[in-house]
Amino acid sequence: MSVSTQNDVILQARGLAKRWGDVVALDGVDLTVHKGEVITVIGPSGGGKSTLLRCLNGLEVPDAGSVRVGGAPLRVGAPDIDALRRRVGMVFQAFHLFPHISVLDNLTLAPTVVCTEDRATATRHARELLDRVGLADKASARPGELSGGQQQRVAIARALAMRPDALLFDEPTSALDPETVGEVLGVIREIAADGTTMVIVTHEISFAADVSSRTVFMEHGRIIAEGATQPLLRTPTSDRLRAFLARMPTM
């Protein structure tokens, strides 16, 4: 594996802080994501994981600290904010597909309207992505005609349709039934194997151990432990991480 340098930094957060009233969501979080890295973020509910992701692509504005995308500051209201946000794709728990248009149109809408990509190019790319996630035969279907697992795979393809530098996944399997979790995780594994840069919030510890090179453990808005995934999960040095893993299914 090549040595990471500052030149291949895709995302960088420094000193992120965020409060919701009396609740501290983020408390001085630093995170650097290099090109090609797959980072999993684990921890108890309410620990700040989702807020971190939303700050990384500008959906939330931190109270303090900074985010950089490819070295450029991500500042809400700045002239380049939309261009920078397009470089960081987001896959949500609840899919957020447009229910009134077809699967294919869900994938082509943003590239043609936001990025002014010509329709033929956007459609060709969209069909390639649907084939990649195993849904080439569902292009004409509407989201409501699909299972939860299929909808999440469409959501992943839609995020990829924008050709982002990095993908953020916020608990991509939490809204799925157990039978469809595996198909979505399988797609994410394949995308990771292709070298796509990812930050994945997940409770699937065995998946984290399998797919990511680095894992971050968050609690109370802070990063409590961070390191190479396999040693961090198998021989945790943090008492809190050890206690958290002890309550999770065996890897």
The other form holds:
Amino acid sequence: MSVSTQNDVILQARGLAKRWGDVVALDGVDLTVHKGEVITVIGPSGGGKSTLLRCLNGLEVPDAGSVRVGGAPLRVGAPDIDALRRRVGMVFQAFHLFPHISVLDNLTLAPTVVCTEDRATATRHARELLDRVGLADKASARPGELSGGQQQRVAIARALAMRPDALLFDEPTSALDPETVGEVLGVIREIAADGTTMVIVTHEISFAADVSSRTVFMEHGRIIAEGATQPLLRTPTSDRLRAFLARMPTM
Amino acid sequence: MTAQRERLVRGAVVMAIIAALAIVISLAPGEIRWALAWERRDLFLTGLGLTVVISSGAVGIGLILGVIAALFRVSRSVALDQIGRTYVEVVRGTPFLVQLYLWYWCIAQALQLHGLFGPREAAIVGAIGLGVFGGAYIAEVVRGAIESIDRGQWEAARSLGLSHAQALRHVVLPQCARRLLPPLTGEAVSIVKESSLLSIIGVAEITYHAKNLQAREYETWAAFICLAALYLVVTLPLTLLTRRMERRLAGEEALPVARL
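Now the other one: the form predicted together with the partner chain, given that the block above is the form predicted on its own.
After this comes the whole thing, all chains and molecules, with the earlier chain placed first.
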């Protein structure tokens, strides 16, 4: 990352801690996300990657620590929580599209319900986004009629429909058939190239290597190593990161 | 088994059961005076009409109370949740007969309505009591449907910035509606059946007329066999409708029961 000032900080987590009974999910995690950054979070399953991501938009409440969205503290139950969540989009592993309405309505529901946009503007924007993820012809389809890869592309467009300051991806390709992984990663790459700020939890190391400017390696609820993606993955200085990368099939 | 054969077997079984019932009825001591029931057909039909009217009113009241109680139970307010929970537990934990006594003797009396009480007022109190009773069961049906919606739907809605209420209104409840129709029809059938208890507070619905026939003419068999048959006239279409809706939903969402 080049020069950064306080002004361009979009997300800031400080000292996040979270336990599930005896299991430590997060153990003092700090993360700062600057405007335009693409950060990938890698590491073994159960290392706390998803919990970190879910804390960043208040889907999980940390036991300790704080999250700030554009400088404002994110507190679940506070009156401004919905407004802050709108600024941070989320793409889930299992898509979670709304099955009872059309693809187009999936994109326009949130902007019209929370009244950030009138219906005409929301519809126009939604059609642009569907075009961008290559699904303009599926606007009137129901989510159930789409393949997994198509559903995930709709989910990405749905998150973008709120014009968020940052997008969070929680293992966006883990629930997909191998042959549809590529189309989803392709869409994420394109959005990244447009300068969208993103945090991506992924097991696709080669994808992480070419999409992200910065990579964070987590294990046992801690950040073990982080830094500019290319040097971090090419010449890892951490033994545990090296061991992790050696176990991964690609790279 | 082919569908045609299955229908054949089902039809034969129903016929056999009806034949068995006819044999039991033929064992009745003395002659059954069906004519006495037939003479009162107008009363029976008026009573059946009142049963339907009261049950419909009760279903309406029950739906309103049930949906409100279910929304209380899934709200983020602990106080509202507890109000909903208390309502459901008290109503489901006491017999409807006892509730009816409470409505008719205690509550109506406390409100000093008794001097004004005629059959019409009894019917209104009965319908309210029945609606409050049905509402508690409907609340659990609605709550069950809301909770059957995948947690991911809530998370997706909230992550887009929808409030709890907006997520409920635009994402969760529309998905419940379809799943709710069959069990709600089942609750309507229950309410029709429970309405027979209103006869004890003097509401002239259909059970009331059957009991009159028995008391005045000592014609037990004709009175109650006709009564049961007339309830079936109302409940069977509802049950069949429920089954059709369930089959249609199952066709879209799951495979039918495999008889292996």
